[in-house]
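What follows is a single chain, given as structure tokens, in the form predicted on its own.
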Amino acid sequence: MSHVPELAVKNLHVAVEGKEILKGLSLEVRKGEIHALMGPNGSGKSTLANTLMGYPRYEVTSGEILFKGKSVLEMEADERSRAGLFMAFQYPVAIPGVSVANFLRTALNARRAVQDANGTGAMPVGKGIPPKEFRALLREKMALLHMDESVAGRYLNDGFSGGEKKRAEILQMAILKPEIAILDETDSGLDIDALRVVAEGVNALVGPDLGVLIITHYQRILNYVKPHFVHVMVDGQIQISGGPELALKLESLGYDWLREGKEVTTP
């Protein structure tokens, strides 16, 4: 794993309409590495994910968020996105008039467009990928997500379920390649069997090149897709770090313990 983390977010202080919500938020993640942030509703952990991809209503009063070492606060959504940052929404949205294809064709060439500009590209400067090629791409990952090639014809999370906007964006995950991916809440709402589906798509994904900060407010989707860390966000600050037994103790005692300040051991 590399020395230098991909995504260092550095004493992190965030309002939203004046009102103080991250607190001096630190967090590292390298590629190759899950980390897990989880905490109590109304903790910040949307907050850190729409500020993490430059959502404009989040203002950073103070700190810093690195990319490969570099400041993001000046860069928008989509250069974020185009240089590797990547988030899937707890709420997508429906985008009619455009297909699932055609917009992941779009988005793929604008990524590649910064990787050829970087010297990191397989791409003639200019030119999208070859419609063969990209047919390819794009069935080899709806395979990997067991979603029904049909899915590519419909017009983005248009009439989709909630298990299907969800697969949808971990299909964006697979067809990008992000570095970092971050996953806002991408349990909520899902049935067992449409959680296990996504979970699986996330675990077929992660691998040297990618890192992952799944953000969620209970344990079962980390019964699927195993952190390496577990931090816990209580009022805008991480409160507690450690590894997937945190998960496990936090099903079984809750919030109220770190709320208190009280320190309990698992029994």
Given for the second form:
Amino acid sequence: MSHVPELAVKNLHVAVEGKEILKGLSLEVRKGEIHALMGPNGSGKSTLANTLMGYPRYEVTSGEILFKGKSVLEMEADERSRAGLFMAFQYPVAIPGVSVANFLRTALNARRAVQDANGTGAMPVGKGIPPKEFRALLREKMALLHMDESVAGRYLNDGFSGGEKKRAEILQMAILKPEIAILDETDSGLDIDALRVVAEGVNALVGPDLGVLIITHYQRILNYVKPHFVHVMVDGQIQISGGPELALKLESLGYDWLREGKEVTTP
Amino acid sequence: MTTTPSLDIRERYQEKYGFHDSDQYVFRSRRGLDAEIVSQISEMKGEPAWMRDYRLKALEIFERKPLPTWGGNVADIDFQNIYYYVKPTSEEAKSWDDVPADMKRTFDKLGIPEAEQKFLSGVGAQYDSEVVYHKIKESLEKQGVIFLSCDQGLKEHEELFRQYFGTVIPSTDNKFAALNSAVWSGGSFIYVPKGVHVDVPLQAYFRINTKDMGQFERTLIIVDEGAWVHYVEGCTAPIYASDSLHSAVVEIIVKPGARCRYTTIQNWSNNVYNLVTKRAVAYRDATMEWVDGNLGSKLTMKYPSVYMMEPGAKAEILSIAFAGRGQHQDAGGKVVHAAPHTSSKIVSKSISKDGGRAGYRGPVKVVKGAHDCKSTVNCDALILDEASRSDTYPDMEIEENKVTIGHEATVSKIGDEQLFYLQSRGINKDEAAAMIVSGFIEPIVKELPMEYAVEMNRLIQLQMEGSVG
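Okay, that's the form predicted on its own, but what's the structure of the form predicted together with its partner chain?
Okay, now the whole complex, with that chain kicking things off.
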């Protein structure tokens, strides 16, 4: 674990519409690690997720985000994605008229073209994944997430239930194979069965080639996905970091325990 | 460094859509319009006297009628600076082998032979004013289906032709219908006998290829009782500096129990005035569907319409308009419920960008006594930037109480959230925007034959390149 972390956030300050939301946040995530970032509403968790992915309206006022040792601050979201970063959205938007399959094939081909441009892939530019290969890949990953095959032909997130949307997010992650994935409140709005399916999907994908940052308000999902590290965020900073036991402590004591400033240790 | 493969459509645009082969004409009328030219056109075609007289009368009507003051600006059209008739070869080609080599090159560039192999049963390809290539598969001929150029239709089936010609759109309908009636040339004549289902789309490609040449094709389709046909026309045009005029008339008669679908993809170059009158009459339990895509032209004014004459008639109009820089697309559809128990559905999608202007104009009329009618109108506009414009002119004229009428209109912009979402999956901004636009028109594109759907999406991608910054 001594190599350069895939994702390194250093003293990050972010303003949203002129108001400072992240106030000097630091965090490192390596491949093979599962981190949970917890915190009360309004602590800046989703702002962090969206900033990491490159949401244009969030302004980094100081600090640094390094991905595989390189700053991503000047990169657009699509470049960050192709470099190997992924975010599962808390509220995935609908793209009417664009089927899940068509969307995924386009996204996958965008990656392949880059690989080729870098000379690391064998695929000629503009040739894309062969349809047969893509269908097989899609079928395999959908089966993994217990998704009905008909979802592939539906319009992306259009009319999807909460559970379907979250599952579709994990499906995208499975197909795009990022090195670091941020799951922004992936557990919110899910009933227990859907939560289990999503968690199983995440578990099936984690391994030495994937690092995961799970952002959550509740520790519920952590009953299914076991984090190596738990961080608690309050008011734009990480207040405390620890092992899995920290999540359980939060569950029984609540976030007020941190706000009152007791037992605060700096990470 | 990290870019997605470039869409090479733009680079090849001139080659694919902007080319023109050398002009080789057997006959060309002089510029301008008068009785002498109209008589000359009729004589060149060897038409019967009644058609010559019909043309001359239409010319009088054209001269009398004022230009429309609504819709788009047509005041700049110089009617005396246009060639109204150009005959490219002396003979109409009977088979592909007869088509002259340079025209074949044009068709090659358009992908016609390839498309034919896969899809076509018969190609009516209009090269300038005259159909030079026209082929019908033997099976269609055996079924008694007539698929000819309109000129040939008049020659070979005069009685049938005369019975229906001008009955749906008389010369007096509007100024441009009158113009077409006076100088029409080319277009298709189709007759589908009772009960015959033509299960492959009949297609015609045509293009404008002579500087300042007007294109005034005339199409007449008769679908007899219980018959079925799908006609597809697609147009591309080379780019010229001075303004061109395209003014077509399409008349369709859908007899009881019959069904007709008419699909158009219009991609005229951006100096063409595209002023077209399209109308169908549908009788008892007949269905008429217009699928109309408008991408090109300087100004398009086109409102395919359906008159439902007897109970059970159905109308469906799907239209897409894309208005880019310097373009005005005034499109939509019109339905007239002239009998009880008739139903209609209009779906219109428009996209405007770079200062383009897209308008929806959709009169719905229910005449007195046409009770238990149903009509739904949905028009959605997508505006891509502040400089662009979208207008909706719904127009309901309902003279009967017992009817169900629905009208919905939405105007939207491409959302930052949608762009960010797609970008977060590695898709670059231009491609993401194109994807959102393609999705927007998908409900209509999916109704197109596959090759047209592919072409439509590629054209949209081309139009969208570099559009978001």
